[in-house]
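A lone chain, given as C-alpha cells: the form predicted on its own.
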Amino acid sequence: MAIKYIPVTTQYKQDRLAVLKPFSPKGAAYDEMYFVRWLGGLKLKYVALAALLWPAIAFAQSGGYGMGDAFEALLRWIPFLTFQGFLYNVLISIFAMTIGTVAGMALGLGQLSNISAVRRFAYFTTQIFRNSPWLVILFVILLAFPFEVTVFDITIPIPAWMKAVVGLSLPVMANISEIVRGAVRSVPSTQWEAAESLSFNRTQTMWQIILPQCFKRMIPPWMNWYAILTMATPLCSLLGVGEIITHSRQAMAAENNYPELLVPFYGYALVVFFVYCYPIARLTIALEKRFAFK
C-alpha cells in the first residue's frame, strides 16, 4: 500500500512557530491589592496542614530536649506573648494607621492643589517616604528622636513604641496619599463640570461632591495597607520595642535557648498574625467586589 505524503506549506510552518510578542509596560502595572488577594486566597486546609507538618518535621530532627518540652514551655508563655507582646503589635498598627491616614489624606489633597509650591512639596514628600525602606525609616527615627523632652521643667519620656508608631506612620502616610490622589482622579470629569454649572467653588466641589464618592473606593486599599502594616510591626523588635517577637526571644532565653523552642514560639507568632490578618484580607476582597465599578 502506497503511503501518501502531504506537503507542509511554508505558511503552516510559520503558524506553528512560537512568537515572542513585544514587551508592553501596560501589562506590568503594580497592583496594590496583590498582598491582600494572596492572603485572602489561601486555603485554610493547606495552612492547617502546614501548621501540623512543621512541628512534626522539627520533632523528627530533634534530640535531647524534645518538642513536647518545647510546646509545654510555649503553653506557659502564651499569656505573656499574647497580652504583653502581640497586643502591642496591634496597638502600634492602629496608632500608626490613624496618624498615617490623617497625614496621608492631607498630603494626597496637597498633590491636587492648584498652588504649585504645595503640589510639588506634597509630591516630593510622598515619593520620598513611599520609595524608602521601612527598616531604614525606623532606624532614622530611632536616632533622630530624643529619649525624653523637657517642657517647663517637666521631663516627658518618649518610649520606644512611640518612636515605632511615628516611623511606621511615615510610609503609610505616603501610600495613603497615593490612594487619595488616585481616588479623586478616578471620579469622572463630568462631576466637576456639573458642580461648576451649579456655581460650586473648588472647595465645595471637593468636600461635598468628589470626596463622598471616593470614600468607598478608598476602603479596600486602605484595609490592604493596614494588613501590610500589621505584618511589618515585628520590625519594631529591632528598636527594642516590647512586642511579640521581642518577648519570644526573651522567653526562649529564659528557657535556656534550646533550638527546639524556635518552631513553637515563632510558629505561634505566625499563627497569631495569620488569625488576625486573614479575616481582614477576606473582608477587603468582599468590599472590593461590592464597591467595584459597574
Contents of the next structure:
Amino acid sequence: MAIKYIPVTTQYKQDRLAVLKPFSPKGAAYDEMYFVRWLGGLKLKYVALAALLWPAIAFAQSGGYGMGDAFEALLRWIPFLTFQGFLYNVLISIFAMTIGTVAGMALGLGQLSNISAVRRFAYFTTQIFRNSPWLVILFVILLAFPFEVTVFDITIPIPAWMKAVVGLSLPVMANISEIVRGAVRSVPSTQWEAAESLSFNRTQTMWQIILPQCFKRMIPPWMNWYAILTMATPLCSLLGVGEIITHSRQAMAAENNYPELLVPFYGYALVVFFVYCYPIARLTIALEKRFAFK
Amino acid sequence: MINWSPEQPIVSIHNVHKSFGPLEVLKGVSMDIMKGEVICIIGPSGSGKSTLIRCINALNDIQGGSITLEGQEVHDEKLDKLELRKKVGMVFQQYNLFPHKTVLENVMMAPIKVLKESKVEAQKRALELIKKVRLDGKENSYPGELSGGQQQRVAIARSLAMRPDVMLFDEVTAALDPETVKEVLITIQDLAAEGMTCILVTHEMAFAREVADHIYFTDRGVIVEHGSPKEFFDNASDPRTKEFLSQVL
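The structure above corresponds to the form predicted on its own; please give the structure of the form predicted in complex with the partner chain next.
So here's everything in the complex, that chain up top.
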C-alpha cells in the first residue's frame, strides 16, 4: 500500500497546531540562591542610571538647608564613613564567614555522621540557628558573654565587635552546614557503593571520593551566604559596634540632624553595599553556570 | 581458623533468603563455585540476579542461609567487611568511576589508600592493567571523556588492581552501545582464560554460551535450572527456562 504524505507547511504548523509552550516563569528562581540571583540579575544600565540620578535630587531643591548642603556634608564625611565604617563591615563579614565556614563544615559532616548522637546534635544545632532571627542571636551573644575575661590576673577585654562576629557566624554556620549536607547528598549513592566494593572505609570514602566531587558545587551557595552575611552586618550598629550605619548616625548628629541628611547618608550606605555585593553576586551566578555542566 | 583448600568451592552459597521489606527477593538460593570457574547467572528482570551477587561481597545483607568465601562466612557480624571486599572485585552496570580522578588515578587509588602500596609500585601495576584492558594512551583522561565501553574497561582494571580472588560482574554490558559491548566482553574473556573466578549477571546469551563453565537460570527468587551451557541451551527441561530462552534467543 502506498503511503500518502500529507504536506505540512510551516505556516500550517504555526497557525493551527496546538503547541504547549514550555512554562518559563520570569525572574529569579526562588531557591536557596534567591538573593544572589536577584542581585546579580539586575541590569547594569539601570544601576548606572540610578547612580546618576541619585545626586541629581540634590540640585532640585533650593533655599534654607537644602539637599545641596546635605550632599556637601556627605562628601566631607565619605572618607570617615568608608574607612572607619564600611571597612569594619567588611572585616566583620570576613571573620564571621571564616568562623561560620569552619564550624559549618564540621556541623555539616556531623549531620552525616554514622553515630546517631552526633547526627542528632548536629541536626538540632543546625535547625536552631538556621531558623532563629539573626538579631535575637546577636543580642543573646552580646548579653550572655562577659565584656572581659580574667585569666591568671590578666584581664582581657572582649570588644563588642568580636561578639558581633561570633553572633553573626552562628546563623552562617547553620546554613553552611546545610550546604555541606545537601552537596554530599547530591553525589549519587553508587559512588559510595563503588568505594565500598573497593574496601574504602567510610572516612576515606568521604574525604577522598565524595567531598572532592561536591566541593565545586558548594562554592556558589557559599558565596550566596557571604553576600547575605555582608548585608546583615549593619545589625551590629544596634550593639554599638563601630560600622557604617553607626558612624552615619554619628556623622548626621554632628551635622545637626537636618532631615535632609537622611537620604544622602543612608543612600551612600546603600550604594557602598551594592558596589561590594553586586560583583560577588555576578561572579556567583557565573560560577554556578560553569560548574553546572561539569 | 578457617579450613579451606582450593579443592573446595571458593564461593559457596547455601539456602540464601533475602527480603527488601515485605518483598522476598531470594527464596532459598544455593550454588557452589570452584576456583577458576566462570559462572553466568541469567534470568528475567527482577528475578534476584543482581541482589544475589551483591550479597556475595556484603553490599546487601541476607536474612537467612549462608555465603562463604574461601571458607569464611561473609555475613558473620564479627567479620571485617573491608577485609572481605579486598578479595572480591565488583564491576557495576553504570561503571561508577570516580569522575574527579583520571583513569590512572582511578586504578591506583584503592591500592595506595587501602592496600597501602607504594605510589611507584601502584602506578607500575596500574599502567600494566590499563594496557591489559587495551586503554594505553588514555591514562590521563577523565572518565567523562571516555566512551561507555572504555569506562567499563577502566572499572574492570580498577577492580583488578586490588588483586581479587573473585570478580563479580553485575550486568556490565547492559548500559553500553552494541559496538562497545564486544570490547568489554573480550576483556572479561581474557580474564576468564587467565583463570580468574568470575561470576557474571548477564543478558548476553551468546557470550554466556561461549565462556561460561556453568549457567544458572533464576526466576522469582529461586534457581530454576542450572547446568553446562550445552545442557542448558540445548536441553532445557523446565517450562520457565524454555519460555525465557524462546524469547531471548
